[in-house]
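In the block that follows, a single chain appears as structure tokens, in the form predicted on its own.
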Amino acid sequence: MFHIYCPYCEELREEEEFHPKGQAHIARPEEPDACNDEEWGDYLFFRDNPRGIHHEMWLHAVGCRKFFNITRNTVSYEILETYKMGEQPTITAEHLAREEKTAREEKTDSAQVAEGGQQTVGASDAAVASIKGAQA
């Protein structure tokens, strides 16, 4: 079961309470009698569906009956944020994609080397002194 903070009552509530609306940050046509119906229909009718971090829209059904929306990772489904209508998202694809970017940079710089060649990830000095003495 989910427990989602609701960022108008400030508390985490049970999945039972909230309903899903759909994607959010959809933006409606500013003149939609202008549009034509394979437009208009794509307004309507076609939203995305990715695998990875998603940005829905919710509604606390059974609390203070507000919209809000949630940055959720559709694979774990785990919510990695929720905020306000008319506010954006801190966490986005792009974001996560910088930040695992420089940890693989990070890890790669620490790479310790024995003897041999034989490479140590995160491995501690003296597990890397105990290596060579053992080799000595």
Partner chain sequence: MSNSVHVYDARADHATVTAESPLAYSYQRSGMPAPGEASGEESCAVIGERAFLGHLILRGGAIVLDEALREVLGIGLPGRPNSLNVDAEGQRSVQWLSPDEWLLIVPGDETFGLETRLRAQLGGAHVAIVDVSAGQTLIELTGEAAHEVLMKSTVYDVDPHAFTVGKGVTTLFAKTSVILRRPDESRWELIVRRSFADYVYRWLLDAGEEYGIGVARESRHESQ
The other form holds:
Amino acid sequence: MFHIYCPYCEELREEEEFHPKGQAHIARPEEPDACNDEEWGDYLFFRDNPRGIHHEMWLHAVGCRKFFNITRNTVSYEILETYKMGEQPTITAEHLAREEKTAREEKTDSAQVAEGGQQTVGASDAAVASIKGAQA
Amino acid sequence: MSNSVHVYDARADHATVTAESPLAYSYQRSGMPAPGEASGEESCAVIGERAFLGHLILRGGAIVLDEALREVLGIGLPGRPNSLNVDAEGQRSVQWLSPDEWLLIVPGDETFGLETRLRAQLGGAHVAIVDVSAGQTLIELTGEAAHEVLMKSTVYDVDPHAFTVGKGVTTLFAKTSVILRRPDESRWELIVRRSFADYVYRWLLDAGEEYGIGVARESRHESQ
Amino acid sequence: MQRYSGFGLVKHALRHHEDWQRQWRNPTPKPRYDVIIVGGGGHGLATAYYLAKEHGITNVAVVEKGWLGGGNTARNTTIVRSNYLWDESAALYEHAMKLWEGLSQDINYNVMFSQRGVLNLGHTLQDMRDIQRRVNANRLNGIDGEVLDAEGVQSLVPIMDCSKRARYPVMGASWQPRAGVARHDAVAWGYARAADALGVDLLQNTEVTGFKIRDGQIQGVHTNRGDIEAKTVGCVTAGNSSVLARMAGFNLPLESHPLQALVSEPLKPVLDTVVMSNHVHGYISQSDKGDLVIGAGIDGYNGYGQRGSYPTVEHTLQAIVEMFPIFSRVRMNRQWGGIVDTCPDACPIISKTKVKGLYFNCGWGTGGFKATPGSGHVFAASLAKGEMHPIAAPFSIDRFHSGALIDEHGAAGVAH
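Got the form predicted on its own; could you also share the form predicted together with the partner chain?
The complete assembly is shown below, putting the previous chain first.
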């Protein structure tokens, strides 16, 4: 059960008011006619589907009826942030992986930190940069 | 740029058909119990329909719409999401629905004049104004158990301390959606779509049974 | 392998059940196999079994990160049917259906396959047109099917509300008599035991952590129990397929969603068939233990958590009570979720990949259990021969680039 903060309504609302709408930050090819079948198929159908940090679109269907983005852990279901359309996430898998690495290095003993079996891949920094490039 | 939108007066005096409220059918089919009629005790929840009000949807930029509305109506757009501005007489209100969308409700016979004046004031601004008066109706819920009836019906927190006066939201109500708002201490307002009005009415009668719910007299004979 | 039989049962009873053999060994991984199957669910175990039985390839390892049949095999609602609309999927599911019909004898394990029939209800005129179209298509493909009217449905399921006063009155249904249910755990265990007897190594608690790839050819897998080599690797990991594909360096056209199911307290027998409804969106059968087994649609968001949201449970039960007012006071005992890997066209992927020797069998979405024997059978043939079995060929991953989709959304009993 999610309690979702709508960045437009500026308050937490019940999951039932929302519809999930799939992976966020997928840039439509600028010139669809220039795409080959592989590029177009990749754009239409192929998804990251990460086990771990995921950036996805949601629609506040019974509410303000705006699309927005959620960064969420697909294993623990924890919502890490919500942000408006057109904005970029401040929390990414790379960002969390770096933090975890730093935290591990700070530990003086050599005890291993459990990874929790989570894959820390989402929209990569590089992918986000390329999206930014496409929007600029 | 000229204002080329043709504005249509839906309440023109020469109309030959009698308008009926979206609940007219429901009153016939499901009845109109008087408050406390069924239980014989005093009623703690009362339904009252305010039919035939003028409902206008305003879309566009907040600044330009706010200026025009202040000029024409004397009240501005609410500054915060999920909030509601009501004029001094309590007859006209404007509610935030979305970052670029507001609901304006005025007495029915003012609708056409207001829309015309708003359009004139806005000139060629990039806005949309739609008269949705015929598509929805306003149901008032009063009485000390009003919020308890709502608690049974919606996932939104309607505790009077959380849902303060001046708040208004779009949310789920039973299996449909409503615009729910609280213009003053004693009243809750539900704005429901015409095609779901019967469903909401019957739901309210059922949910309010334990509070001796009934329909206020004045709403029974109101007509255009 | 100790064969199971009525006589054997008596013999063991006389010996106080003290010398039953373990159903399968717990072997140590060998450094090298001919074929590695990643994923020890029904589909993976069936693949291993048919590799050994039909193709004589017995130097096979099934690598499973948890325990056998612990994923979606243990989490589904056990419905088996083959009344799919399109020729490609009808061929695949009917292939499975024919194998189901002889499965208990084949693997000497009672999978409790019960052909009690499946009803797909129609609640609107459009539903009924779709049902007629699908049943006609099924019959042209040699698959049994009938179109029933509301009275026909009522006579099959007397406890269902088929009256006109229902919110969505039942107008009729498609009826596949050969369809039914099977005992999900027994399917995994039966295949496991039979594969093990033919020499397949079932490696539990062995998690694949990466692939060894050289010059575009698969060389083996890295696991938490060391590296294992093989020139042929088949991934049959359902909801986790995208995770494995990423390890191999590519994406799949999949999204993993939670799909929930629930069972009630046990009741006396009241429902002797399977009832599915697309329109009110719920499906129900009664297990041999007596509990009602109930399922519905997926949760719309991506999730690997094996749990979904309560609103989905609520909507499912509303649908069930709508159809069966008699169940309104039944208490639910348990509720759980599986991770289903859904494809854009609601059909599976049985395919080669960009990496030579690496095959994927995934994307079964909500409809994997019913295909278990067929999926394993055609996947084994493909792995053995290095080219896709004719039934599997249309389900290549290439269809998402060529556009030759097999759009089963309208045909699956409960599509997603």
